[in-house]
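Here's a solo chain for you in C-alpha cells, the form predicted on its own.
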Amino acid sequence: MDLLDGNLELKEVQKLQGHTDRVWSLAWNPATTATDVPAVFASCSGDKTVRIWEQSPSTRSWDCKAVLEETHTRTVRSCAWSPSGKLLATASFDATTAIWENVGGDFECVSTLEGHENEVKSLCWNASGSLLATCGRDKTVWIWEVMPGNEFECLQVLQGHTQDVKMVQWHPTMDILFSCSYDNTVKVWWSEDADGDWSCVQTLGESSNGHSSTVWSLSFNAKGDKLVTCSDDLTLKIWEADIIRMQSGDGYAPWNHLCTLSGYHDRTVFSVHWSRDGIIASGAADDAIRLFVESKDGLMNGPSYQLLFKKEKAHDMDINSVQWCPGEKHLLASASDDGTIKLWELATLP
C-alpha cells in the first residue's frame, strides 16, 4: 500500500461498549503478534475496572473476555504489558498500582506497588521487562526491579519535574526513559552503567524547541531513532537521536528537534503512537482522529510530515489514547471520554 497515493479510509470495524465512564487508555498485548494467538487488548477506565478485549479467531470479532475489579478503588489511568504478554500493570488514582497475571485463563492481583502520594497516572515496561517505571502527580518517577516471585523492589525515585507527570515511556531497545509533564517538558533519565543512578541528562523544553504546554503523551518509531511528542499547545514534536552512538556504549547523544506539526490540530492532543511501518496516529479533545507520515519530498531542510487522514468525529467525545496493533499492520484502537473503545482497519478505498 503506498500510503501518500490517498484512497484511503480509517474504516470503523467494532465499537466496544462496556465500560461505565471514561475509558482512559488501551494496551495491546505483545504476545499477541504470533500468528496462532488471538490478538488481545486490556481497556482502563474511571469505572475502576480493566477489561480485556480478545478477538475470535472465527468471527474476527471482539469481545471482553475478563473484567479485573474490587482491587482499584478509583478510576485506573494507565496499563501496560510486560514484553512477554504475562503480566498487566495497571496504575490508579487510588496511589497503587497492580500487577496481574493471567492464570489459567483467571487474572489475578499478584502484587501491589505503593508509594506514591496521590494518583499514579501512567506506567511502562522495559524492553526486557526487567524493569517498570511508574509516575504520578506527586512530579515523580519511580523505577522498580521485577524481583522472583512477582516481588518489585523500588530501585529509585527519580525528581526534577516540577509538576503532575503524565506519561513515562520506555526506549524501545534501550533502557533510557522519558517522562513527559504538566511542566511542558519531556526529560530523559539514564544511568551510565547497568548499577549506576538514573539522571536526567536532558530536558526537551521550550528553549530547546520543545511544547509551550503540558506534554501528554509520546511514541517513538520502529527503529528507536525518533520520537513523536504531542501537547495542549496542539502541536505533534518530531525529534531524532543518534541511538548507533549510544548503543555501541559511546555515551549519552542527545534528542533533537527535526520539525514541529502545527495547524492541524485545534484542541489538546491527548494521545500519540507511531506504528510499525511509519503512520503517526493521533487523539485529540476534538473528538477526531488524525494519521500523519513522513513527506517524500522536503528533504533538503531535513524531514516533513504530511496529514494523510483525518476522521472528523471518531467518537462522541474527547479521544484519549489510540494504539496501534503490533501485529496487523493496519489495525488501530481508540478510546474516549464517551465510555466506548472503536477499532479501525486503515483500508485503500476500491
The other form holds:
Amino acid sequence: MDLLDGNLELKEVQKLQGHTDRVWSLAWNPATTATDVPAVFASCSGDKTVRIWEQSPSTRSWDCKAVLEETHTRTVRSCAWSPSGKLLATASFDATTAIWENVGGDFECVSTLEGHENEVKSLCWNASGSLLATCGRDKTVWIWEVMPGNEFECLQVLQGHTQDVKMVQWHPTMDILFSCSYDNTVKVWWSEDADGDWSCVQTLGESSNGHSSTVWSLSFNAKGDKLVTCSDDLTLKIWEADIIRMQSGDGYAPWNHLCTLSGYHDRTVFSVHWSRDGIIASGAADDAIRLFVESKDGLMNGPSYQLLFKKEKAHDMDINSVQWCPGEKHLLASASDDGTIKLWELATLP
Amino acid sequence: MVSGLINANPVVYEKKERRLRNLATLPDEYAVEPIDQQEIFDHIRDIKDPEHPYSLEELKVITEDAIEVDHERSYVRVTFTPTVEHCSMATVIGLCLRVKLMRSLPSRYKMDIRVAPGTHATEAAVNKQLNDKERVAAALENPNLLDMVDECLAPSYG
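Moving from the form predicted on its own, what structure would you give for the form predicted in complex with its partner chain?
Now the full complex is given, and it begins with the chain already shown.
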C-alpha cells in the first residue's frame, strides 16, 4: 500500500461496548505479534475496571475475555503490558499501581505499588522489562525495579516537573525515560552509569520550541530516532536525536525540534501513536482521528509531515487514546469518553 | 481553615425576569429547537454561590451575554466573573458550571469555562484547571468536593 498515493480510508471494523464509564486508555499485548497467538489488548476506564479483549481466531470478532475489578477503588487511568506480555500494570486515581498476572486465563492481582501521594496517571515498562516507571499529579516520576517473585522496589523518585505529570514513556531501545506534563514540558531522564542515579538531562520546553500548554502524550518511531508529542496547545511536534551516537556510548544525545504540525486540530490532542511503518495517528477532543505521514518533499530541508487522512466523528465524544496494533498492519484501536472502543482498518478505497 | 469569608459583603443584584418560551410560535412539533443562550443561562442562573445564599445570577457572576453558543457545532463557552479578584472559590464555581452543563446538555456538546479576562489574579491558572478534563474528573471523585458542588447545584434543578 503506497500511503502517499491517496484514496485511503479508516474503516470501522468493530465497536466494543462493555465499560460503563469513559475509556481512558488501551494497550496492545506485545506478544500479539506471534502468528498463532490471537490479538489481545487491555482497556481501562472511569468505571474502575480493566477489560481484556481478544480476537476469536475463527470468527475474527472481538470479545471481552476478562473484567479486572474490585481492586482499584477509583478510575483506572492507564495500563501497560510487560514486554513478555505476561504481566499487566494498571495505574489508578486511587494512588496505587496494580500488577496483574494471567494465571490460566484468570487475571490475578499479584502486587500493589504504593507511594504516589495522589492520582497515578501513567506507567510504562522499559524495553527489557526490568524497570517500570509511573507518574502522577504529585509531580513526580517513580522508577521501580522488577525483582523476582513479582516484587517491585522503588529505585528512585524523580523530582523536577513543577506540575501534574501526565504520561511516561521509555525509549524503545535504550533506558532513557521521557515524561510529559501539565507544566508544558517534556523531561528526559537518564542514568549514565548502570547503578547510578537518574537525573533530568534535558527539558523540552517553550525555549526549545516546545509546547505552550499541557503535553498529554508522546510516541517514538520504530527506529527510536524521532518522537512525536501532542498537546492542549492543539499541535503535534516532531523531535529528533542522534540515537546512533548515543547507542555507541558517546554520552547523551539531545533531542531537537524538527517541526510543528499546527492548524490540524480544533481541540486538545490527548493521544498520539507512531506505527511501525511510519504513520502517526492522533486522537483528540474533537472526536476525530487524524493520520499523518512524512512527506517526500524534496523542496524542504529535512523531512516534513502531511495529513494523510481525517476521520471526523470517529466517536461520539472525546477520544482519549489511539494505539496501533503491533502485529497486524494498519489495525488501529481507539478509546473514547463515550464508553466505547473502536477498531479500525486502514484500507485503500476500491 | 479560613475563618472569614472571601467576600463577606457581596453586591446582590436583582434577578432578571424569566421570559416564558412562546410555544405557539413553533410551526413543527418535530422541529429541533436549537439550544440558545437563554437555555444555557436557565440551566445555570440558579446555581448557588459556594459562600453565600445567593445565586450566581444575583451576584452577577454569570450573565446571559457571557454565554456563547454555537448550535451547529455543538459548542458552548461560559465566561464568569468572580465577585472578588483573588477569589479562591473561582475553581469551585467553574466546576459547578461545568458539572451542571455536563448533566443538562447532550453529550456531544463541547464546552469551555473561563473567568472573564482581567477579573482574577490567577486567571490563566484557574482557566487551565477548569478545562483540564482529567483534573476535573479526578476532582469530582473527591466526595467532599462533590458534596459541595451538589449543594450549590441543588437550587438549579428547577
